[in-house]
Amino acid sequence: MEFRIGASYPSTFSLQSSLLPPLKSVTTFTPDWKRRRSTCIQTFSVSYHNFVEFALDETRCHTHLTPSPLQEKFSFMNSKDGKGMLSMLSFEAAKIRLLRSLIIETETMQVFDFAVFPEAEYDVPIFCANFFTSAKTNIVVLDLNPLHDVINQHEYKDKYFKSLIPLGLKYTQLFPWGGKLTSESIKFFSPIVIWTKFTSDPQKYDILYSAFKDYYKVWLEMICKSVKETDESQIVLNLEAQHRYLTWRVEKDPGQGVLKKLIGDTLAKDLLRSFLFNGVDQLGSKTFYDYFPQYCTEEGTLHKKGNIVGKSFENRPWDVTGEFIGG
Ligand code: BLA
């Protein structure tokens, strides 16, 4: 494997002596990131490096993958208490701005954030998996996140989605839904998405993985048929949308509070910005405010207008058609 995470490159260790101060904390791992990986997940019997390495050989059979610039700042980071580590991954290559992997393995959790982002020239979903295993529970968001409204609107929804209906059903009815959550979140979801919790359960994970493969490849070959567009205005509305987007989760991505015992407030907000939600400072100049009103409340910083934010969609608001059934 050309690109075998921590193996291969020879900044690996460069966050480390850039970035993590005290090298004490850093001192319980030798440089073999296997034998450390051993040590720390012993206890789960779910890996999620059999993803990622998945998902770029998937990639390199329809492209080349070049590595991203981000690469030399962001490949391996080990955790404060020196228990725990993140691994990182980025690449580069025809229509895709960034594929980004991100991989932490403590004694207590694993997570996995792997995430794909089209050209602004391509209205393509971004591709996003989003898993959180500990020893009680798993919470998994598998997702092609649309660019543009898949709620109100047909045309979108039926240019990508309408096809892949029954492959989200034969997963959503394994996959039962997770039950409330953060009521915007919605809007990035697609009808096909698996928002789902469950307990640890090898079985589930051998599902997990066959769901990943499978929108995977549906994502792959989205990318691969779609065709530059050339009217500035849609291109300008395709950059919006994937900044809108990067910003909600810059902001709103409830793995932040994990992140920051992990790794310190600093480190966790320059991994949020510079690379898992990388652009968001590029891409577009709107504040979260901007784009979602709504929270200005919450926060006490404008006037007392607006909705007030909350957790909904006790269940699936989506029908076995594809239709919003969530009011
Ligand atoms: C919980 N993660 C969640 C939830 C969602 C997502 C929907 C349920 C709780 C909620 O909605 O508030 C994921 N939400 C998404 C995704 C999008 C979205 C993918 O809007 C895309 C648009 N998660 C991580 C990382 C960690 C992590 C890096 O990405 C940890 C380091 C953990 N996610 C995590 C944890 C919870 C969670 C701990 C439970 C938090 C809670 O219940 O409050």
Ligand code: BLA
Second form
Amino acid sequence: MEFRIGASYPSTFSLQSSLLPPLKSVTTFTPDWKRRRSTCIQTFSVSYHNFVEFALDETRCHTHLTPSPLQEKFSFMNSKDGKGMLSMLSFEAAKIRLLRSLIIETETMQVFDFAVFPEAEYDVPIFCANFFTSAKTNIVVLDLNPLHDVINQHEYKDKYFKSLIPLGLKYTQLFPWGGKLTSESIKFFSPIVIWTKFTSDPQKYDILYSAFKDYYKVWLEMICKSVKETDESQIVLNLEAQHRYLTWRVEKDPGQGVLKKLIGDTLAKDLLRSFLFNGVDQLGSKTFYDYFPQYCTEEGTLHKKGNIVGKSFENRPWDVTGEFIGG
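Counterpart to the form predicted together with the ligand, namely the form predicted on its own:
Below you will find a single chain and nothing else.
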């Protein structure tokens, strides 16, 4: 089944109209899921399962979702100490290579990692939501990660992000810039990226849910309207761009430490390469050092200061028109 274009996205964005009541702590997919989830002690009022349910329902309004073969292996997993749980879902659809989600719940934190990757025939951005929540702190990245350069390639930026600047401004004014990002990291973000940290607060969760819904709706509009590429050279460029993104995430994803602590090095590596960033071993053969040679030491190992190679951006490097001002 092909995608169907849904209702037009509203040109004005009303915060009050999109806010929901405070999120509840329990949202279930199946009775089996309910039984599994009851083993974890919940200490937060937010539930990221609501985010997943919204995304799946919204996607099904446009296309038919088919469970990914990955679902057979990656579904539920308990932490080594038995006090935490990882729940995973994955799907495929027309134009979508992979839609996947990971939710980690322990007694002290929740992690939400949700992404949608387009097929290589489409140059649509990658939808990305990475949230970390503890009793006091929240770390958030929400973006439509550009497949190609939006700092120097104005044609690509205008194609996908020019009309979204008002949406970005709405939420980036509510969520201040979260701190330093390297020049390499910034290349994977768009002018409307929400990168922020905030103290746990029910109202903030409501606004974050609103942002997630708005960003996902515009992403769905993008993928619905996208036209299948027939130029093989452009498809190759799209494929390499997605592989470059996956290679970066596998090596530099900040959640690696959490995964290793919860499920051990071997399972964490498998989860990263086979599920979260599926395609890194299939879509291309280049290595991290092929894409990012500046991170390689003379001994051929990862630079110990790899996280700060290049210029750091302490403040938002885009102005209110979406122009890059980071230098």
